[in-house]
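Presented below, as C-alpha cells, is a lone chain in the form predicted alone.
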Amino acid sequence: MNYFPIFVAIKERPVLISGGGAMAIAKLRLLMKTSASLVVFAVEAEPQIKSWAYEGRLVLFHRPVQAGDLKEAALLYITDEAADHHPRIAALARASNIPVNIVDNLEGSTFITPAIVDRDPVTIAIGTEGAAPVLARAIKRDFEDRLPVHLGLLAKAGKVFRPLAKRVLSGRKHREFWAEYYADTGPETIEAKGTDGLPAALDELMSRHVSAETAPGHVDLVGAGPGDPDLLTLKARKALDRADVVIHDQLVAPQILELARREAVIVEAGKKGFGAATPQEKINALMIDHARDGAHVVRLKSGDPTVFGRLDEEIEALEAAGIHWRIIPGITAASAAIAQIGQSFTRRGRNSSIRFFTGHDVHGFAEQDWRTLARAKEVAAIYMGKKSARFLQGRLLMNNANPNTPITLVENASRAQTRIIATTLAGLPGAVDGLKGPAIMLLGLAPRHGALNADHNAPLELAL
C-alpha cells in the first residue's frame, strides 16, 4: 500500500476549499455531509456556492488562500481550474503541515478522497490509489445495493448501548451479543417496531446473553484449499470470521489468513516436507490448551484436511482431551491441479478409478501397487513427490511402464505463481529440478491445450 487508509477527525475543524467552480461544488456536496467547518476561497464563485454561504452552510472569501488562513485547518482541497495557482497554494499547505488534495493531480497531493458508502456512522471508503476510479465507483454501487438503509440507525443505537454492554459482557459473549444484534435482532426490530423498539430489544438480548452459559471451547479442522482464496468454502470463511485462535500450516496462503478476525491469535505451526516442522504433539497441545480456555480454535490446513493431513492424530488427541471438534473439508490440491490443466480424473473407456498417494511416508519413500500403476491408461495424483521422483520413475519402469507415459507437474496449484510442466515418465527426474513450491504430479495425464492460460497465467514448460 502506498496510501494508508485512515479516518480523520474533522468535527468543527476548518476544511478549506480553494476554488469556486464545478469541481469545488462536487467536493462540497460530499463535505457538507460532515460536521467540519467549511471555508471556500474563490475570487469568483458559482451561484450554488454563494447560496450555500448565504444559508450559513459554509464561509466564502472572495480572494485566494493566504498562509494565515491555514491555521488549525484539518484539510485543504485545491479545485482551482487555473493550474498555475496550484503550486503556490500546495506549498503553503506543506509548509504548515496541512494535508492537501489537488483535484486530478495525484502526484501533487498528499492525500486522496476515496469513493464513500455513507450509512452514517457506518462509512465504507473504497480506494484504488488513483489507479482505477471507475472500478472504485463500481464497487461503491455494489455496496450501496447490498447494505440496508437502516444500517446507520442500528449503529447509532449500538453506540449508545456499547458502554453498558462492555461492562456486563466480555470475550466471546460480548462478540456473540453484537453479532446477533446486527445480524438478526436489530434488523428484525426495526422492521417490526421501528427505531423506538431498539432499546427494549437490546435490553432483552443482553439479559439473555448474560444468563447464557459460556460456550465451551471448540476446534474446527478446516481445509484452506490449494491457495486461491476464492476456492475457500463459505463454511470455512465463516469459521475464520468467528475464530479466536487460528493455528495454520506454512502452506496456507497469506491472503487466506487475512480473512481471519483482526483480533484473532494467529499461530504458525510450520510443517513442510524435508524442512523445519512443528512437532505434531505440540500442535495437538496448542489446540487443546486454547480450547480448554474457552476459545474457538480453527486448525487451518492447506488443501483438504482429510487428504494426507494427519487428521486422525489430531482428532484422537482432541477426543482424548474431551474437546468438541468438527471437520470443514476443503478443495484438495490435486483437484485444483487437474482443473488447471483442463482434464478429469476419470474418463469412460480410459479409467474408472483414481489413486491419490504420497511420494514418501514416515518410513521414507512410500511403496505402492506399482504393477497396477504401471499399466496403460492408469491415472494417479501424487503428493509430496519431488524428492522421490527418481524412485517413482524407477519403480514404474521396473514394472514395465511405458517411458512415454505422460506426467504433468503443477507447482503452486491455483496460486498466482503457478507453473505447469508437461513431461513423460522418462523425463520425470529432470522435470522436478527447480521446483520450489508444493507440486502435484498427475500420472497418465497431459495438459489439454485449450485449458492453458484459461484461468491462470501459468507458464507451460516441456521437459522431455
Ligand code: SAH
Second form
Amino acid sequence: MNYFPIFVAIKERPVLISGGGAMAIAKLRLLMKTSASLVVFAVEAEPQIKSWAYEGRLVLFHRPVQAGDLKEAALLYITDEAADHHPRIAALARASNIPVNIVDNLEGSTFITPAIVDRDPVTIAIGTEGAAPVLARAIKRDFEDRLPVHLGLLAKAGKVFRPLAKRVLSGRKHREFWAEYYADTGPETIEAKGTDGLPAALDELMSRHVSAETAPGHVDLVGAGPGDPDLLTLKARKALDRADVVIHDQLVAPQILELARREAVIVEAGKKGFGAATPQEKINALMIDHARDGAHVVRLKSGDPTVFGRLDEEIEALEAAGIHWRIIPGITAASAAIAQIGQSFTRRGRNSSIRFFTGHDVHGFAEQDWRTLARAKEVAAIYMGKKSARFLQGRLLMNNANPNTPITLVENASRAQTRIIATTLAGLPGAVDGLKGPAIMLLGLAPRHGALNADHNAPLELAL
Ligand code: SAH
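Having seen the form predicted alone, can you show the form predicted together with the ligand?
Let's see the whole complex now, leading with the same chain.
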C-alpha cells in the first residue's frame, strides 16, 4: 500500500483550487458537497465558476495563487491547463506542508482523490493508487446500487442517539442494538413512517435492548472453505461479521480473516500436518473460556468443519461445559479441487460411491479398504496424503491396481497459487515431491481436457 486512506477534517477550512477551467469545475462539483470554504485562483474562469462565486458558494480571485494564500489551507488542487505553472504552485504548497494534488500528475501530487460513494455521513472512498481508475468507477457503481439511498439518513438519526446508547448499553448489547437498528428497525421505520418516525423507533428499540437479558455466549463451528473468500457461505460471513472472538486454523486464508469484525480478537490455533501444533485441549479451553465470558466465538476451520477437522472432540468439550454451539458447513477442499479439474465425483455407469480418506491418522499411515480402492473406476479424494504417497502407492499396487490409474493432485485449490498436477499411480511419489501447499489427491480422475486452470493462471504440470 503506497497510499494510506484517511478522511481529512475540512469543515469551514479553506480548500484552494488553482485554475478556472473544466478540470476545476469537475473538482468543484465534488468539493461543493463538503462544508469546506472553497477558494478559486484563476486569471480566467469559466462562467460556471463565476456564477458559483456570485451565488456565494466559493470565493474567486482573478490572479494566480501566492505563498500568503496558503496559510490555514487544508488542501490545494492544481487544475491549471498550462502545466508550466504547476511546479511553482506545488513548491509553494510543499514549503507550507499543505497536501497538494495536481490533476493527472500522480508523481507531483502528495495526495490523490478517491472515487467516492456519498451517503453522507457514510462515505466510501475507493482508490487504486492510480493503477485502474476504470475499476474504481466500476466498484463505485456497484456500491451505489447496493447501498440504500437512505443510509445517510439512518446514520444521521443514529448519530444523535450515540451518546445515550453508549451510556445505557455496553459491549455486546450495544453492538446488537445498532445492528438491529441498521438492519431492520431503521429501514422498516423509514419505509412505514419516513425519517420523522426514527427518533421514536430508536427510543422503543433502546428500551427493549436495555431490558433484554444478556444472551449467553456461544460457539459457531464454521467452515471457512478452501481459501477463495467467494466460496464462503453467507452464514459463515454473517458469523464472522458478528464474532467477538475468532479462533482459526493455520490453513484458513488471510483474506477470510479480513472479513472478521474489526474489533474481534483473532487467535491462531495452529494444527498443521506434522508441524507445530496447539494442543486440542488448549483450543477447547480457549473456546470455552471466551464463551463463558458471554462472547460469540467463531471456531473457524478450513474447508468443511466436519471433514478431518477433529470436530467431535470440540463438540464434546463444549457439551461437557454446557455451552451452546452450532455447525456452519463449508465447501470442503475436495469439492474445490474437483471443480477446478472440471470433473464430477460420480458418473452414471462408472462409480456409484466416492470416498474421502486421509493419508495418515492418529496411528500413522491410515489403512483403508485397499482392495476396493484398487478396482478400476473407483474414485476417491485423499486428504493429507503428501507424506503417505509412497505407502498409498504400495498398498494399491499390492492389491493389483493398474499403475496407469489416473491421479490428479490439486495444490492450493481455489487459491491464487493453485497448481494442478496430472499423474498416474506409477508417477505419484515423484509428483508429490514438488508440492509446497496443501493438496488434495483425486484418485481415478484425470483433468478434463480444456478445464485445466480455467479459473486460475497456474501452469499445468505433467508428471507422468
Ligand atoms: N476440513 C478441511 C480439511 C482439513 S485436513 C476440508 O474440508 O477441506 C487438511 C487437508 O485438507 C490438507 O492436508 C489438504 O489435503 C486438504 N486441503 C485443505 N485446503 C486445501 C486446499 N485449498 N487445496 C487443496 N487441499 C486442501
